[in-house]
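Coming up is one lone chain in structure tokens, specifically the form predicted alone.
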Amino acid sequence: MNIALLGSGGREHTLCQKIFDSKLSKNIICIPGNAGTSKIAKNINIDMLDFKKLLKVIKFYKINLVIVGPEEPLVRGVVDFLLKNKIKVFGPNKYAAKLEGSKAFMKSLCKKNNIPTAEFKICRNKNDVNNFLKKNIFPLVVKADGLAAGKGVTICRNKKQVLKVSDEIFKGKFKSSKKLVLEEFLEGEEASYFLLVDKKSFKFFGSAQDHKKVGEKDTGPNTGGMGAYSPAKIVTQDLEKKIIKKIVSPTLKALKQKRKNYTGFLYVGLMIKNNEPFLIEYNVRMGDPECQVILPRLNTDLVKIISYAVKNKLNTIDIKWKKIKCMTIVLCSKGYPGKYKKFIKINNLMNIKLKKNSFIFHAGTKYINDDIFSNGGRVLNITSVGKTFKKIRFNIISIIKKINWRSGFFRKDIGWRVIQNK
């Protein structure tokens, strides 16, 4: 089978790994991929965003499935669009796709069928906001509508915070949209569920916990995630059976209802509060890093999985996972997630020799020359498997330093809450 990936982060390195380890796979092309992705496909650097472009490559290169990785085209329509076109894709439609295009789609799909989730008002202008500060206390969350790359949600702490972050959103920060949500803030414990989805059923697809916070002890600005691990302990089989319940099958229902089936990965992003689940958000493909952390544990051939869900057969494959740990900690450009320098040279990296518990997933690089050089805030996923999260993260840090990459930065307490104490 000839397949497509599209993307080129640290999600996608990892995708294209398990894509490379099935015996179903044939050719794989990256679009646009990174420097990972280069060793074990072909990368083909045209704008993902260029549907009509895309399917030329599609079609030169006689792909028979498209998978697709980043949020964006998910958004922009790209199943629509190839699905139109005869071609084979997995990934949920642009209807669908708003649960993580528009959080005031999603909460207003939250309010409707009764899903458990933090009070809230979309808001399009100052008055908007005004009204529901008068009714709130604080902290309170400012969250862009739009997509904005893991920056656009601002926890708030006074009336002065929540207007100047406000006011950014209105006066267009963030490209996607001028309107926000605004919304109370939830205490309790994040975790990161998620499934694989097609039009007739869906199946578990593992559990993580994500840090988004830059720095250590989770302070410091929102990132896309400075790392993870899997499984996460706080999702029990109860907890489990009561996010199925007034979570994921109230929404696949509404979208049903509204003849917009669901196919592809979701995340679905929680807050646990004493052991009840609150939907944060919804993220319409596979986390990043979460993807990095539930892939090295996965059984199951992941070609045949996706082959059966595109077939809407998911129903009648069993998914099977190693009973192993895992995390990943991200190595990052100095500076992220705020201005950081590019094309910076990663001298250590073609020396560095892995077990076979461990993997050097890239994100931001790129070939230059046949010497590798930053492309991105986050630059690598060093992840590990093991027995306990406290060797692993060990394991992890020890590889780190072997890399020596000056130019970057990690954080040193990945698994925090499950390794204290420990």
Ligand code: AMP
The other form holds:
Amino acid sequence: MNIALLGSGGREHTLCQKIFDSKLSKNIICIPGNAGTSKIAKNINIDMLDFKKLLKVIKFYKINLVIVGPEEPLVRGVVDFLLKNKIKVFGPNKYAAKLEGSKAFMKSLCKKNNIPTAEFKICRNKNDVNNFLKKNIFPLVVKADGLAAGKGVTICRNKKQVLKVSDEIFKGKFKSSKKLVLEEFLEGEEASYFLLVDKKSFKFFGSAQDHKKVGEKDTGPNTGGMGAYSPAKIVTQDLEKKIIKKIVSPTLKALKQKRKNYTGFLYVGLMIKNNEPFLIEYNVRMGDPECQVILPRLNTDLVKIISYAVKNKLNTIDIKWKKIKCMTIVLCSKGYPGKYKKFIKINNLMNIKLKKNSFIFHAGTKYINDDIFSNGGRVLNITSVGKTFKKIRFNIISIIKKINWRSGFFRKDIGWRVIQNK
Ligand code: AMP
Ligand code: GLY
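Same protein, different state: after the form predicted alone, show the form predicted together with the ligand.
Let's see the whole complex now, leading with the same chain.
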């Protein structure tokens, strides 16, 4: 099978590796890919949001299946477009992708279906904001309605801050939407829960915990994710039943009733409080860096699973997991998530010899001639599997020390919730 994978991050290098390892894959193209994917697939540097060009490339390379990594093409309707052109693709349609593409859509769906989530108000102007402020206590969370590249959520401590952030959104700070969602702040522990969904059923696809704040002890501004581990200890069987019953099933049913069935990866972003799950967000894709810690634990051929899902036969496949733990630490460019320099050479990377239990998944990297250069804020995902998170983390940090990239930094405390005596 010839496969096209859309995206260029650590998530895509991880997916690409699993596709490469599959017995079912033949040629793989990655659009646009990164330095890591270029070693196992053919990178094609076109704009994946230019659907017409994308279709041309897909036809030229005789692609049998398209797998979509990031949210933006999904939210813009790449699945609808490709299906109309008779190309097999794994991912949600444009309507279902609004679960991530519009916070207002997602929250309204929750309200209509009694799905546990933070109290909220969809605001279109300052009046709406002031009304919500009268009834609620701080902190409060302001969320841009549309896609905002991870920069749309602000936790506000006072009225002045809420008004300032809201005003910026109403004035069009984010091109995707001028609406916002103002919501109650939820205390608790976060977890990411993943599913594969087709028109008939869904299957568990791993749990993980991400570390979104840039600084150790979860301090500083939010990032795309500084590191993750899987499985998430907090996601017990009892909790999982509640997640399915109270959150996932009513969501999928609501979409089905609109005749807009969900298919694809589904990322359920949760806040857990007193062993009760609350939905913080839906993402219509795998997480990044959660994908980097879930796929190394997968013991069933990924391409086989996705092929079954595309045929709506997920209910007939048994997805197996290795009984190991996995962690990834993201090596970032100094300055991230603020300003950082690009195109800095990563000298030692080529000389690193990894044991079987460790992987380096590229994110923001690029080959220039035969050298690897940084090309983004999150640059490399150093990943390892093993029996205890403490040993795994020790192993990852020793690899990062060998890479010794002077222009990078990383969090040394990934997994602090599950590693006691540090
Ligand atoms: P989101 O893009 O909605 O996932 O928000 C990004 C991050 O903001 C989440 O991962 C949480 O850490 C935090 N966050 C979002 N909404 C809330 C909330 N209602 N209460 C507490 N923290 C939140
Ligand atoms: N790790 C957070 C995300 O993928 O959105």
